[in-house]
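Read the single chain below, which is given as structure tokens and is the form predicted on its own.
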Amino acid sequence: MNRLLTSLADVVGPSHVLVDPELTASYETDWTGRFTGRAPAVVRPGSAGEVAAVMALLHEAGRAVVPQGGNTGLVGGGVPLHGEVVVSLRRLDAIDEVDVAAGQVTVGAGATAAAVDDAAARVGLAFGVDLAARQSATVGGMVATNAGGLRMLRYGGMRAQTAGVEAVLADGRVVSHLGGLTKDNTGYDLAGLLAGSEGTLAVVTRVRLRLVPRLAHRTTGLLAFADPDAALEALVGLRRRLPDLLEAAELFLADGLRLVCGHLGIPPPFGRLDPVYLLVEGAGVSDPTEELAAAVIEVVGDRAPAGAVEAEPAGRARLWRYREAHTEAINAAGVPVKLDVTLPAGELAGFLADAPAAVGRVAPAARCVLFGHAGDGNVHVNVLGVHEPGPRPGTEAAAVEDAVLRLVAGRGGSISSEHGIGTAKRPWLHLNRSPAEIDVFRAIKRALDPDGILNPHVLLPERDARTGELG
């Protein structure tokens, strides 16, 4: 290992090969605090060429690797749980000049979502994916998990934004296709394949991103409802009424808002806690306030006992704070079991009603906090008060995960919406993917990483050594 560390230092510089536990600690624990490992080294290359040289050395040494971006994942997919070497891409943060004619930009894997959007803003464009962790989440990690975020309703997720990719294979070879042509039928779509691959196929180093028009005017509305059915019925009407205006539709409940208000020391909207809240935002080239307000009156009517519409930035930020502060308020209350899932539109209200009871049957003292992106059926399930919230099998946390994910699959949903499978959800992949599909996944993995050194303990489920069954 000492010889390997010396060789790695020759490539990236001694200051970018970290072995001191005090320096590696921030790379070894995920965003939730549930998943923690120990890396023999954290290597921080500064270019695609350095990534290629690093991977060639690690491949020759047979060392397993975890590629890591901003480390904002929630499923243990980007931390060294089995003693892997961490290859951090944060230094690859260069952003090229925006190609205004194409509406695209090429960026390094370590560029944050906020930095990309800032660069696009300077020429009147925007990055179509936005999320609460925008200051930390990196483009490479967002591609690896096919992140969606707050504007999925209008623009789609990272796969839809990715027009080209540069990546380093396990053995150090570089594949690069960054032209960004709208029509390019010259073979397999490697960018589409790597989106959602969770670092198991290659290390993404640069991405060609599609940008969207920067809409100058925004209006945000917050509506209170008596139950999820009423809120979701109102959303269906608003989407029909405002097909070209609606950009975000977020849902949260009284339990989560109570945590937020207590954490921030602010009063609830409308001076009370209502059972369900729907936050919607419209954006356009002209002021959408009157159109959004008229749609709310026409579509929602008396179904919402209270509501507010804000067009000024300060007012909009105040309404958004109720939604975006959920994660920090939950984390301040304890170490949660976090599960991001997707439900079909017709099953979403039923899931919101059934999930707390399903959790309560296996963890009676637990507290279930639900919120998410109502426009695409994505629910963030957060469970506080779980005994032994770590990822070990046989714990109360594992029972909670099993109960929630089986409930999701039983209602025709996906066990992972935007953070991937990682380590946390490997035992349940079979709920959404058939044995034939999983075999195809394994074949693709073998083709691109025959020695299995890239993130070998995520996504694909283990096989029981005795029975051969997936688990």
Contents of the next structure:
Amino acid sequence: MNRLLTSLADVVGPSHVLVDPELTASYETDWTGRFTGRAPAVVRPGSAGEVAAVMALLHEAGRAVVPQGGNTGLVGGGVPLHGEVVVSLRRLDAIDEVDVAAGQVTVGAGATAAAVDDAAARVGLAFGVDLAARQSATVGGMVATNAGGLRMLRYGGMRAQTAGVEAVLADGRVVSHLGGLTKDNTGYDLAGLLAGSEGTLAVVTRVRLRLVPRLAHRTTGLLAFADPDAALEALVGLRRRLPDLLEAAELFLADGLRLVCGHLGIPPPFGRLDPVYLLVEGAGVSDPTEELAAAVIEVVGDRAPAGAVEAEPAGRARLWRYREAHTEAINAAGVPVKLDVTLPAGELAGFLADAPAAVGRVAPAARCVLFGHAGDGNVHVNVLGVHEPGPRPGTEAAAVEDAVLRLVAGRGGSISSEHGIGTAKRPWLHLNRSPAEIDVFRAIKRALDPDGILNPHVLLPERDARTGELG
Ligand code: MLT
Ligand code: ZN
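Please move on to the form predicted in complex with ligand MLT, as the form predicted on its own is already shown.
Then the entire complex follows, led off by the chain already shown.
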């Protein structure tokens, strides 16, 4: 190892090979505190060339690697749970000049979502993917996890916004296709393949991003409902009535709101706790307030006993805070078991009603906080108060995961909506993917990373060492 560390230091400089536990600690634990490992080293290359040289050395040494961006992942896919070397991409944060004619920009993997959006704003454009972790989440990690976020409804997720990538393969070779041409039928779509590959196929170093027009006017509405059915029916009506305006449709419930208000020390929206809330945002080239307010009156009517519509930035931020502070309020209350799932539209209300009971059957003292991106059928299931929340088989946490993911699959949903499979959901991949599909995944993995050094404990289920059967 010492020889390897010296060689790595020769490439990136000694100050960018971290081995002191005090310096490596923040790279070793995920955001929730649920996933913690220990890395023999954290390597911080400063260019794609350095990433290539680092990977060549690690490949030659047969060392497993976890690529890491802003470390905002939530499924244990970006931390060294099995003693892997962490390769941090954060120093690759350069943002090229925006190509205004193409409406695209090429950025380093370490550029944050907020920095990309700021660069786009300077020429009247915007980054189409927005998420609560915008100040820390990096573009490379967002591609690797095919991040979704708050505007998926209108613009799609990272795969849709990625027009090309540059990436370093396990052995240090570089593949680069950053032209960003709209029509380009020249073979396999590597950018599309790397989106959602969770660091198992290559290390993303640069990304060609599509940008979207920056809409000058935005209005946010917060509506309270007596039950999920009423909220979801209202959303169907609003989507029909405002097909070109609606950009976000978020949902949260009384339990989550109570946590948020306690954490931030603020009163609930309408001076009381209602069972269900829908936060909607419209954006346009002209002020959408009147159209949104009219749609709310016409479509939602007295389905919503309380509501507010805000067009001023401070008022909008006040409404968004109730939704966006869910993650931090939950983390402040304990180490959550987080499950991020998609339900078919027709199954969403039933799932919201059934999930707490399914959790309660296997973890009677647990508390289930549900919120998410209603427009995409994406529910974030956060379970607090689980005895032994760590990611180990045979624990109450594993029973909670099993109960929720089976409920989702039984209703025709996806066990990973936007956070990825990571290490957390690997044992349940078979609920959504057939043996033939998983075989194809393995073949792709073998083709790009024959020695299995790239994030080897992520995404693909482990084979049982004795029987060779998939776990
Ligand atoms: C969110 O929508 O706020 C994020 O996915 C983070 C989370 O699920 O906690
Ligand atoms: Zn989310």
